[in-house]
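A single chain comes next, written as structure tokens; it is the form predicted alone.
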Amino acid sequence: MGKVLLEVRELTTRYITRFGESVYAVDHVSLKVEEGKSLGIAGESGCGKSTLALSLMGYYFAPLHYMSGEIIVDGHNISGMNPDDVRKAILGKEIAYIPQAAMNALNPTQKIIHFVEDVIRAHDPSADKKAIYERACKLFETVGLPPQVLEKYPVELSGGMKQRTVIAVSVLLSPKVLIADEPSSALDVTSQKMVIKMIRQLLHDGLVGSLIFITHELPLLYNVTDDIMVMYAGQIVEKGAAREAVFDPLHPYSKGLMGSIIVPEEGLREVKLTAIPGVPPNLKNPPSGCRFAERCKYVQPECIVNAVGLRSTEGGRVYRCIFSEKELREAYRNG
């Protein structure tokens, strides 16, 4: 086992409306990522995934509100730190982010090298002006854009160019841990396998000390990530290698995923597609008992009276059903 870069132990995080109400986006959520290793996340909208990316920053805005849990980032706790501390000695160092909708994450009136003048001197106020702009020619060269880009405004450059920029800005100070948030969404195909290529080679070259990648495309993490972690409604429902998550999902929810994408991988292209039932409960007033079980076909009484813990397999895989893996199994045999 190799150095473990983050840890989260519990983690329960809500959005507090106005009028008082809790909404569970993050429900007791705990995972590990070791050095040099990558995990992707994956799930419907809404099932809180890109939640749970701010809620692992530590750095907390209303309506989202810490609860309880830790985040543990190479050996620091940084759960309910100050958020001025957190800004300051966690962000973009410790833990970088890369946002949704990136390319549209840049100030349109700022050219390219002022938001990297920015996040390099909020770590490092007495940072040489020259200094920044040689290292950041180089990283720059390295994920493809040529030092010109850091003189020109985003609306300058084509949505590839943007998303390629804020990558490039996100690594600046090489973090322990990348947080990439759909950062494929958005682009063409040729864009998306040059931007997936491109995470993966900062991890390769130790731009980066791990990498969590969010997507809803269970699939593209098989070429992308070590381990998958499935959420639903909150929970994990299922974490695994991820060959093992693609071709052999274990949980009903993330067979049923699987089922409802089309994907080109040999073994899985002769799939028929199924569509999954219903909708996601409402998360002001979750289920007390299993969140999937009103859109599980394989539902016992049980599930809907009683909640439903995380189990493990004999093979190191964790999901969250009243089955076995043996009856699953037995039970997605007999369709």
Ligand SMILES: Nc1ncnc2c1ncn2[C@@H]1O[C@H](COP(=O)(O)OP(=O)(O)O)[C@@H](O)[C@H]1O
Second form
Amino acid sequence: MGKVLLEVRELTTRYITRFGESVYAVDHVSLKVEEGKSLGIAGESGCGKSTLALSLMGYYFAPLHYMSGEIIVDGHNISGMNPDDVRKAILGKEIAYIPQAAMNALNPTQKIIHFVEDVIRAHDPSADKKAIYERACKLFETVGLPPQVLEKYPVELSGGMKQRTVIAVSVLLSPKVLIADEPSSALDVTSQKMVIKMIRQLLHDGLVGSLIFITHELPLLYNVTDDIMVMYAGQIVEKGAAREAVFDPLHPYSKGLMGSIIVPEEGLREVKLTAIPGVPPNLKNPPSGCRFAERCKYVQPECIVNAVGLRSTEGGRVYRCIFSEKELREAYRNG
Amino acid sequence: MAERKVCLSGSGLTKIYGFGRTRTVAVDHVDFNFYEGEVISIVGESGSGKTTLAKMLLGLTSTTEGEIYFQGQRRDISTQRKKLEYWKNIQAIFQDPFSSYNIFNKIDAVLLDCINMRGGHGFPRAKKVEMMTEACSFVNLKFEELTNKYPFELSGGQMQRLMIARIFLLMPKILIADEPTSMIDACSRATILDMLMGLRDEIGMTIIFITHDIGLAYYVSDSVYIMEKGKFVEYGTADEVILNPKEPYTKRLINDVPKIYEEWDLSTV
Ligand SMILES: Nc1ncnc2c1ncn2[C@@H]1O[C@H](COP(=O)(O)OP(=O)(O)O)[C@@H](O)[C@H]1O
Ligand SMILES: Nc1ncnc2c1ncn2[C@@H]1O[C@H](COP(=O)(O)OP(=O)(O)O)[C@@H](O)[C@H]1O
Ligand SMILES: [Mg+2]
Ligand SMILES: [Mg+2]
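Given the form predicted alone, state the structure of the form predicted in complex with this ligand.
Whole complex next, starting from this chain.
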């Protein structure tokens, strides 16, 4: 087993709105990412993927609040750390985070080199301009970006180029964990592929220690990450190797997700896509039983009453259901 | 196979925006015959001219050159009356459902408008409610829960279903769906697609499905048109175009989509 770069144990966080309401967006989530490995986080919008990303970096600025659990980054427990200190000591260096739609949030009046200087100076205020420039050039060349990009303004770059630039700038400090939140969702397929290729190269070449990749597009995750974790309404419902999660899902929700995959491959037209009826529960007031019960084809009376815990299979997979692996497989065989 | 009847066609259809240095040829001399009752996909990357073409077909923007024929006749929307008449036959659903509603109109008003457009002004209130309830239940929405709400109080998926409920009431001959699922989750996508296809079977509509997602196009359509820089570079049945693409552009679109059964070759970029 490789060195564990990020470990999260039973992390629970919530939003407290201005009206005093709580949104239970991350509920007892545990995960581990080893050096050189990647974890994908899947689930429909609103299930808590982005909140989990912020939470596991210790980025607790209102209205997001830490409740309980532990976050260990490369051996250091950062749970309970002051978020301002997190910003100084963790962000960029230990964990690099590329938020959703980051590329459209760049200040349009600054050249790319300016963002580079910001990132490096945040951790080394005395770094000189020339050294910074050379360092950036070197990284850009490694990942196949022309160094001329450094002298450009964001609007002068195409969408795909802008996103790859954002990623390159984010990893300047060789973070131990790179978290990319929907980094390619707004791009055309070819640009998306270039982004994916670059992220895989970063991991492969050790320019980032490990990767967490968030998207609701499963075929994409399948091609990017070693493991996949499926979230539903703030909780993990399944976690395991990517291949198993896609081709042999256990949880009825993951099963539904996999049944909605669309790829331009022969045979697709004969497959009937499965739609998951209904909508996820409101996280202000999540059900006390299984959170998926209301939409589940296989629901039992006790699912509605009792909370359902995670269970592990012999093969090291984890899922949240009252049924055993065998019972689930049988249910799926019978349709 | 029954005889295919052309319901919408175009010849040399062109749209140029701006002039001089800002001149953009958004749609460049496209020709097509769309057949009644079929699902036709138009696939291309962003900026390839799909939405501009949709707007021309709908009569929401002028054509720079070329002609559109509706049911064999040259389309005439030269007066407001003719336009309204045309819109009884051709309707659209857009990518961002929120942009398509008057935000000050409550949901029942949105649906009521549709009934009125189809000449239901004089129906008794009870009849109108019954029609709206039926339309909502077709898309799995509860009419009672929607009355008095504003469109922005709904989620993206609910909004898109409301758009489909509108189409259910309007019963156009042709529906243009411009990226109807690109703002919603993969798992709600199947629901929306099922509803659209159900609607086609229910009222025998022709659907022009606009998407950047070639997998989606393959899944839903009878015919596929591939659009690159304003031109149709390839078209044919879904199987022909997706399983046997001829044009390099089509091949690239297919290659660059992540695969799960075949190897996804990253070396091409
Ligand atoms: N600033 C906020 N205040 C209150 N609730 C929020 C806030 N941001 C997100 N939420 C809620 O938290 C839940 C999880 O959201 P999010 O993490 O953005 O999900 P995802 O990234 O999976 O789409 C949702 O129910 C969302 O409405
Ligand atoms: N109203 C407009 N004025 C000027 N140019 C436009 C306008 N709408 C679209 N364009 C340009 O026309 C081209 C095609 O755009 P569009 O039809 O929106 O493509 P798609 O829907 O395939 O993304 C693009 O280059 C776009 O910038
Ligand atoms: Mg998110
Ligand atoms: Mg468009």
